[in-house]
Each structure stands twice: as C-alpha cells, then as structure tokens.
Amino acid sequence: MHDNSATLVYFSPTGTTRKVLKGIIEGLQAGTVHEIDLTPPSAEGYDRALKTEGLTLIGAPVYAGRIPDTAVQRLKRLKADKTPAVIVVVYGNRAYEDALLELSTIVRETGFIPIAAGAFIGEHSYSTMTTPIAAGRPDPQDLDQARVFGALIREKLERIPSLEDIQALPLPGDFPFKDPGVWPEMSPTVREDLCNRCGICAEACPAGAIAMDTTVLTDKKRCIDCCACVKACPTGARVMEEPLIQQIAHWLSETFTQRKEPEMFV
C-alpha cells in the first residue's frame, strides 16, 4: 500500500517538532502535503475527521517524560478511520520516558494505526546561552536521520499489502504512565527596559496566556512553561527567571551533556 499524499499534525511551540516532521516528509518523498497546526490557542476548537487516504505524521514535544496536557487535549479532537500514522516525539536530550507510548495510545483511540514511531532530540525549552541544553537541535545530523526514517517508512508502505498486515510497534514506556506531579504556577517575565510591545510573544504563546496592554500581561495559570515567548522575542525582553526553572535548567545543562541520538521504530 502506498499513497503519495501526507498530512502533518503537530503541537510545536518552539518549532522543533515541526522541523523534524518536515525532515521525515523529505525522506518520504510525499507529493501532496497538508499541515494541521495544533499549536495556536485556536486549535482548542479544532474538530474534524481526517481523510482516511494517505499517511498522517503526528508529532508532539515531551514535557517531563509525557505529552503535555495542552497537546493531549487538542490531539484527542482529531478523528480518523483506520488511517496509517507515523508518531514522533521530540525531547530535550534527557529522556522521553512514557511519551512515545502515550502518543501511540492517544492516536489509536482517535482512529489512527501507528505504522512507525520515532523519538528525536530538539533544543530544550529551558536552554539558554548560559545553560545550553541540546542547543541548536535538531541539527543537520538529526535532519539527515529524519530523512532516513522517512525513506524507511516509504519502503515499509511499499511492501505491505494492507493495514491489516501491520503489527503493533514494540514501544518503550510503562503503564500507568509516569505521574508528572503538580507544578507551581510559573511563567516568564518581561524586562521592561528591552520590551518594545511588538506583541510577538503573545502571538507565539500556544496557551493564550499573554495579553498586550500598556505592559505585557501573563496569566500564570494558563502558562505551560514552553518558553516559546522567550525564544520568539526579538529583543530578549522575555526571560524565565523562576528559581525552580533556573535550577532545573542548570541541572539539565550540567548532567545531560552527552549527545543522544534519534530512536526509530519501523
């Protein structure tokens, strides 16, 4: 079975997950490619049935070994009918733990059939110049691996007669999934001396937690600590100064320096 069309579905606050999926698509050599971006707040109301023909690539970042709740709720709005899917998680060089298995469970419940899965590395949300954590990833080497993954998926699709011949993927992870615990309400703050009120931070926020007034207002209850606003700010005015986040960032930067490589299940 092989259809030359593909759909990308992703939650990608800082763009790393989308970048990996685009690399996989290059290896797949898909003709027609559609994209469904579940990142902006407007995606909370997204509700449609995906076409059953073609292949769907579904990607999400990993937060503390799990798929973030915001992404989970938006992914669950998708509906498919035995649609073949490639599932991808992107993590910050520490560990993806139960995330890939969790994503597989979610997409199966919504009508997809996972035919391949991958765990790739992306620059950590807490990475800064002083606490680099997988800085610059996915890099060219990662994207080469993404293209190889895409080629392997294409070969699998070409040799399998039908979806009924797809065997369940042996994915790492545990049931019940890891308890992420309860985090205190935190968010990046604004350096007023650098802020020019451009509004880019508000546009970048996937949770709709930032509002523009005479100053930049951030709702800590809605913030998911993805740091998309920090990375998007053109003047460096958005900063994450929460002591707990800085402590975690220093730990990650000092402990997980050895480069991890993508893992692929085909």
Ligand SMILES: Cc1cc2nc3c(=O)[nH]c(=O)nc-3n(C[C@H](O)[C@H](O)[C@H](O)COP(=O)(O)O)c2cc1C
Second form
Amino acid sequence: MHDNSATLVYFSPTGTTRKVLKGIIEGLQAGTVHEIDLTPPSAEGYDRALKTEGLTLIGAPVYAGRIPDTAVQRLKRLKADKTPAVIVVVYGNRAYEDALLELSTIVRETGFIPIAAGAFIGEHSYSTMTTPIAAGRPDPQDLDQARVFGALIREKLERIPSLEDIQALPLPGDFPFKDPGVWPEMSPTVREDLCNRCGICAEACPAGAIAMDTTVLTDKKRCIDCCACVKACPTGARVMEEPLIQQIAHWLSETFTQRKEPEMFV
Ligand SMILES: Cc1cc2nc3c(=O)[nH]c(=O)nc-3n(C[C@H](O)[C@H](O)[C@H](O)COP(=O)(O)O)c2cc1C
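Now show me the form predicted in complex with the ligand, since the one above was the form predicted on its own.
Once more the chain from above appears, this time first in line as the rest of the complex follows.
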C-alpha cells in the first residue's frame, strides 16, 4: 500500500460494527487511522461533504436485510474521488440479504471504488440474557477473521498496479432491494426504580430520540429501535419491552442457533 493511512467510517449504535472495523485495521497494519463516527445525531448536521483519507473502511449494521435508513442518509454526505473502499456489513446471525449490495451501491454513488467487502456477525441488538442471539460476537474467532481479511486486503493493494484494474466484486443480493417494511412506532421504556437519570442513554441514542427531564422522555417517532440505550444503560433501567420485539427476539433466539461465519469478498 503506497499511502499507508486509512479512514474508518461507521454507523454503529451498539458498537459491533466498529469492533469489526478495528479488527480489520489491525490486519491491514495501516499507519495513521482517522475515524468518522456517523452514529451520533450530530452526523446529520454535517453541512458539507466529509472528506476521507487513504483507504476507507465503511461499515454499517444490517436492519431487515438492508442498511438502516439513518445510516444511508449520513453515508450520502461522504464525498470521494475514486477513493478505494472496503465495505463491511455486520448482522445478528440471521441474514444480511441485500445489505452488502446496497452499501456497495451507496459508496459507488459517493465516488468510492469498493475493492473488498465483508459480512461479519455481531451480537444481535435484541439479544438478552433470556433470548441470546449471537451473544458476545464479534468474539476472538471473528476478530481473527477480521485481521485475516485486513491482511488479504493489504496483499491485494500491493498486488494491483492501479485502481482501474479492480474487477467488480461478486456480491450477493438482488435489485430491486428487499422492501424493509414499515414498523409500528416502538421504543424501549424506563424502569424508574433503577434509573438514576445519568443521561448516558440520551448520549448513546443515534436518533436524538431521548431527552432528559425529571424523567427520561423517549420520542417513539424518532426511535429506530436499535437498543443502543438499552445496551449503554449502566443500571439496566432501559428495557425493550415492546411485545413485537420480544416476540422477534424469541423467534431469532430459537431459530438462528447455528453459528454463521464471516464472509469475505476480496
Ligand atoms: C431494527 C433492527 C433490524 C435488524 N435486522 C437484522 C437482520 O435483518 N438480520 C440480522 O441478522 N440482524 C439484524 N439486526 C441485528 C443487527 O444487524 C446486529 O445486532 C448488528 O451487530 C448491530 O450492529 P451495531 O452493533 O454496529 O449497531 C437488526 C437489528 C435491528 C435493531
């Protein structure tokens, strides 16, 4: 790799996508690494296109077989000029369907050239002690795979004479992309007896849906049901008690018990 710098760009409400990208960067042995975190609501306010430097690793979770719309809107603010990119989706051991193809399409439209792609597994946002779904992932085995992927990308960059020689990646997925459907308005709730109003949930929310008052107020219209607040709450006061989500969590936990492994396209 001539230019040894790299940029990580990610939308990662519960942090698994970021962990996977960090593993890939280790295997890449990049020098300077910049990070552009598209998770906080402030990412919506970027008034001009964000510039990335060097090889850019772009990661997003899979929601309903697609890239979450919040991430799509923020990714569209990136601008590149034939910048090589590695695209990564992270999903909760069910399926990633059209998400990788969708991410590839978005980043091409913003001027990147995808040179490698990966689908990794992360603990499902709806995983709990009673309904574990890919709990603890990415685990050390996944992160080893992420490092291997990074090393393969480095080899590819050293091997190819120029970006013009990059062949289109054979990514799974179909056009038109799967309809993600419309979800009813839902959100996690607060167990007042456990809540100490520390505000960590409001800071963790990628949608700016939580406001602190004498109690914690959640705007169901804005909530994207990502469970970032649930996972960030230090006292266990944020809980996802919506019956539909609990039903989905039970189904996922009972159905997708077989471990899926990362897939890499280099
Ligand atoms: C609304 C929603 C929809 C999801 N849809 C899928 C899905 O279609 N397939 C899947 O395997 N996991 C799905 N997941 C799980 C996430 O992809 C998974 O937990 C991922 O690791 C989250 O990434 P993050 O930690 O970077 O936020 C979904 C999660 C949420 C919140």
